[in-house]
Every structure is written in C-alpha cells, then in structure tokens.
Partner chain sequence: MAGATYKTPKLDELEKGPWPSFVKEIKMAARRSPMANDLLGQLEKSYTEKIGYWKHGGIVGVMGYGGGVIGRYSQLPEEFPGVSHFHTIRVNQPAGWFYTSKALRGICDMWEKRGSGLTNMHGSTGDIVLLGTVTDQLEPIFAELTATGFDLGGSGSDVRTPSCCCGKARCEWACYDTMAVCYDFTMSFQDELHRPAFPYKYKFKFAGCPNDCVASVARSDMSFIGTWRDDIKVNAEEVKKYVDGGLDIINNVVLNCPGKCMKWDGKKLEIDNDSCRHCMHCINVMPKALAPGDDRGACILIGSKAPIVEGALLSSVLIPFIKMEPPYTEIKEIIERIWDLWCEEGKARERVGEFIQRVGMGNFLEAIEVEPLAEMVAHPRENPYVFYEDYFEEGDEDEDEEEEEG
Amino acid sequence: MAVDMSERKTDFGPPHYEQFLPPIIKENYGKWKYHEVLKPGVMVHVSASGARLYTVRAGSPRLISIDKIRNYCDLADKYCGGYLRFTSRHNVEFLLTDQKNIDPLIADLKALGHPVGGIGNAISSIVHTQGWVHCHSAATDASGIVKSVMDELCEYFTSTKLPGKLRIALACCLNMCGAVHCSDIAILGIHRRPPQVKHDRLRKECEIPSVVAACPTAAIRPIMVDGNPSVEILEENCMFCANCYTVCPSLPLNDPLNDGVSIWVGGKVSNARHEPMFSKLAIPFIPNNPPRWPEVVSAVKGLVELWAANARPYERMGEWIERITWPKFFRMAGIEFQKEHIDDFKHAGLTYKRSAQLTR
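Please write out the structure of this chain alone, matching the form predicted alone.
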C-alpha cells in the first residue's frame, strides 16, 4: 500500500518537502524536458506538458535582516504566488509562471539594491562562513571580504561573458566550514602561530584532560607551571585548528599580526568534462587589511581575468590550469613558488578517489 509522505505525521524531523513545492513543480514532477538561460539571471524550465517555470536569481548576502526577508516575501507575493527559494550559495530565486512578471520583478530587485545574475557562464554569489561576526576561531572576516570582492566582480555576476561558470568560496579558518576545498577560487583564512597559553587562567577555566583530548595532532600535553597544573603546546605539531580554544578560552588563537588570508584555485564538484577536483594553493599569505581588503580583492580579480582571457569555452579554472600546466599558470599569474606550495601531507592528494567515474 502506497503511503502519502506529505500526509505522514511524526513527532520528530522536518516536514516533508512536497508540501512546500509550487503547484507547477508538483504537477510536472519528473516531466521536465529541458531548461535554458533566457538572459543573465533568468532561466526557464519547460515540461513535456508545455508548462513553463521561470527562475529569477538575485544576489543576496548570507546574513540578512528580518526586514530584508519580508521584502523578499512581499516581492514573491506580488509576482510569483509567494514562492521563492534560497540556493546553497546564498542567492534568492523567485519562481514565476507568468513571463510578463520577470522584468517588473527585476526592476524592483534592483531598486532594493540586489543585482540579478549568477546563472550560466557567470560568477555566482560567494558561499562563505561566519567570520569575525560570530566564529571564535576565525582568522579573517567573511562578510567583509565577500562584499568587497563581489563589489569588484559584480559585472561578472550580471553578465554571461565568462568562458564558463566560476565558483568562489571563503572559509575563515582551515576548519573550512565553506566549500573552499572544491571551488574554482577559494579564499581561506589562516593562523600562523599556535594558541597562547594563559597559565594563570587555564586551571580555573578549563578541564585539562578535555583540552589535551581535543587536539587532533597530539600537540598539547599537561605540565606543571609554578606548582599549578597547565599545558604546553608543541608548535611543530600544531595545525592551528582552534579545537583547543573551543573547549578552553584560556588558549586564544587569534593574532592580528600573523593571521591572514591564502588563495587556492582549481577545485570543482562538477563531473562534466573532468572528474571533481580539489583546490590547490596559489597565494600562501595575504595580510588582513580591513575594511575593504584591497590586496585580496586585487588577487582574486587578477585570477578571474587571467582565466577569462585564456580559457576555452566552458573550461573551468582547474581544467584550464591542467591543460596549460601548473608551472605555466604560476608564471602567467606572477606567483612566486614558495615552500608552502610543497604538498608533503602523505595520506591525501591524488590517492583519493573523488568521483564515480571509472576508467579502464
């Protein structure tokens, strides 16, 4: 006997997604024939029944106010029956059935300060982590850098003049809550010094066995300091992950002088043309320079325009680099090879199988 999942009642877990789908999607589920991009930020899905679903994608910050959400809802009520969705890269998409509403919706979005784009051969919004606004282990800001970079690259969001799609991500520390390990260009905050040990506070605030156990590389061990229990950190083993600070506020990791940003390139999740790829280090360190991070913005823009000027149609950044070779990419980008570029981690890299593609 078939069970209607939308009617099932439980006391745990989320409600079934079907009850939130627009009627046109429910009616044409499994019947879509094709989709195409009509213009920057606008696409249409066409069903075998002849039904058409139009999508208008607008750039949106990751952190938004209740007032902004209400603005989105008002536009959705006005133009598309109240239906919208947020993408995994923080765009907001309005789902329309009436093509006449597209241009008025775009005009209202621009009046609110939200550009329309990010579909097809374009940069989508930057997926990013919390940064200084919330996270205790951040080595850099997230929202500030993302805003500064996208202000400079907005023309590549609102047009489709790039060779292919480009995905940029930011993680504010190497725990990488963002998708920096598999993005075309990744901005990664890095710490360069181990946590400071506040011996006078540690024994009052922290459980030393928990602190020792929190370290994934066994860099922390208990010692006695002036007759009181404390810990020491073996710098050569520390990977700057901030796990210890998570369980013990007497081990702060943030350091304005030594914290900063690194730039990684060449990752992707797509299986098209080439199996998924991990990002690789390009620029080892750029110092934090808030509020606009001009050095980071310049570096990212330079990489985007270098790829745009030399890649073949639909060629992702990592595919382009593999074609021309990494040494040539470093020369073209003006990046000096440094010791940080040497990958000496023994248990990863190319030995991991990263896709379902099989070769004989």
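The structure above corresponds to the form predicted alone; please provide the structure of the form predicted in complex with its partner chain.
Left out here are the partners and the other molecules; the chain alone remains.
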C-alpha cells in the first residue's frame, strides 16, 4: 500500500462550510428578508440589501453515479460559478444570481433527464433506503418502488397544483434507516415469516444470551439442538421486527413469498398548524411485484389523488383525515378495515376510539 502513514491526519471533521458558499450568500448571510416561488421548482430569496438569489431545484434518484455528479458540476460551472447544494430530500439545487440563466439551466437539466420542481405545494423527492441494492435486511427494494411511484406522480413534482405539501418516504424494513414514520405517505417493507433458525451456524456466529435479550416480545428461548446450544422461536409471539436478526445473522427473516410492502398515511414533521404526527397504517400488506410494483404504485397514486381532491388548502394528509375522521377515510379510499389496523403493541389502548363522536 503506497500510503504515507507517518503524517496521518484524523478527527479533523468535515470541511468548513464557508468555503462552499457562493459570494452572494456570504454577503447576505442572515440578511434574507423573504422569498417567493416564481414557478415550479424555482424560487427567489431577497435580501435586505436588495440582492436576489434564485434557486432551481431538480429531482434525483439519490443513487447516482460519479458521471451524474460531474454533470451537476458542469452545470454549476456553467451557470452558478461552480456552486451547488443538495437538500434533505436528495434534490440537487443550483444557486443563481442571474435570472436569465434560469430557463437555459432548466432546459439542460431536462436534457439530462432531471425534472425541476418539488417546491411549495408539490411532492418532493422520496426519501428512501438502500433495499436490495445494498442491504442485508431489506424486505423489498427501495430504488425500484421509488422510481415506479415517481414515474406515476412526476406531474405533482413539476407542478404546484396540490392543496399542500406531500412528503412520501420509503424504508425497506422496520429498522427504518429512512425513518419514514412521520410521512404523509410511508411505504414500508415488512417481513411476515418468523426467523428461520440456522442451528449449524448460530453457535459460531451469535451470542445466545444477547439473541434472547434482543426480542422485545420474549419470543426467543435457548434450547439444545443435537447436543449444541441454539435457540427456538415462539412463532405466535413474533411481530417480525427483525431485531434478533440484527444481532444474530443466523436468524434470517427474508423470504420471497412473505416479504412485501405496507402503506402508512398521515404523518408530518413540521409544526405548521397541526403538531408533528406519526403515520398510521392504511394498507397492511402488498406482496413484492418487481420490477414496477404496480399494486403499490396504484395504491399510492390513489391516496394522493383522493387527498388532492378533498383536502382544503394547506391541509396535509393527516390533517385532512383527522377532519373527516378515519372511518370515512377508509370508506373513501375503498380500503377494507381489518384486524391488522388495530394496534396491539404497547399503549395500544390510547389508539382506541374513546368517544361517541362519530360521523356517518
């Protein structure tokens, strides 16, 4: 290895952000007065000094090659003095000082295959996880569903015709490294077959007391198998959280027949109007159907358009459902209410309807 280890630097942290700020931002840092959305995907921030900073936001698949990053860099060099940024939802943003550059930049982004939008009353890019591309615990793919859903909903990214903001997120298992649990629509990969115990590997790969302790419902018990220590699963107590698999690779839950997707609605993180809310279960299970998951796509599109047709201005999915009530939501969405919709974990009782205030 041809690396000089003698002057190895560690723990110096990320580069300081200041070197990446365009001059207009350095000059107007903390001085912005207001902003306006000029058209889908384009906004202007106006400073107390009168300076105007234009932002053009484009969607991205998150999983991008260095070729694409270099394309972004070319555009930043061409239009923005080499400066660009990304958003918390994987969009790329170009920061312009010359209004005349907006349309040529949008044309170049379109030629590159990247739609401009995601600002204001629109769907922004889907926050998501790795899926089959890179994760061992995935119950579904992430990028494939996201691509299929966004192909169908792209018009709501490139326009601002929705009543309010709509945030979709996808996590490919309950670990939720995408933390989807507070999204207007959450697509969540789930397992529904208990772990298969690989007795031959378990005693070498795993520490049995930690495996037993890992189960939140005490469904794992130590046993002897052919004279060797192992564990057994009390299947009726398993809720498929996969925490045991995370601490012990010999307990895989992945199963093509039983892995699939659930759909959750009505969460939000912003404090605007209603306090932040968790997403709630709408559709318990849809089997995996790659490459385009048509059942998931049509379910999500149906929910988006139902909300869009019925919500009041600014009303998020969860606020709309809270106003019309959940029974009405299930009827309007044509989703059958099932046993699985009723919580049975900790504090489940808090989710029961504890009044006679019902709509017809």
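Numbering follows the first chain given and starts at 1. Take the two forms, superpose them, and find the largest set of C-alpha atoms that agree within 1.5 Å; that set is the rigid core. Keep in mind that this is a model prediction, so the values were computed, not measured.
Undergrad: Looking at the two forms, how many whole degrees does the smaller rigid part turn against the larger between the two forms?
TA: So the smaller rigid part is rotated by 14 degrees.
Undergrad: Taking the rigid core as the frame of reference, how far in Å is the Cα of residue 213 displaced between the two forms?
TA: A shift of 4.4 Å.
Undergrad: Give me the C-alpha shift of residue 202 between the two forms, core superposed, in Å.
TA: Core-aligned C-alpha shift comes out at 2.3 Å.
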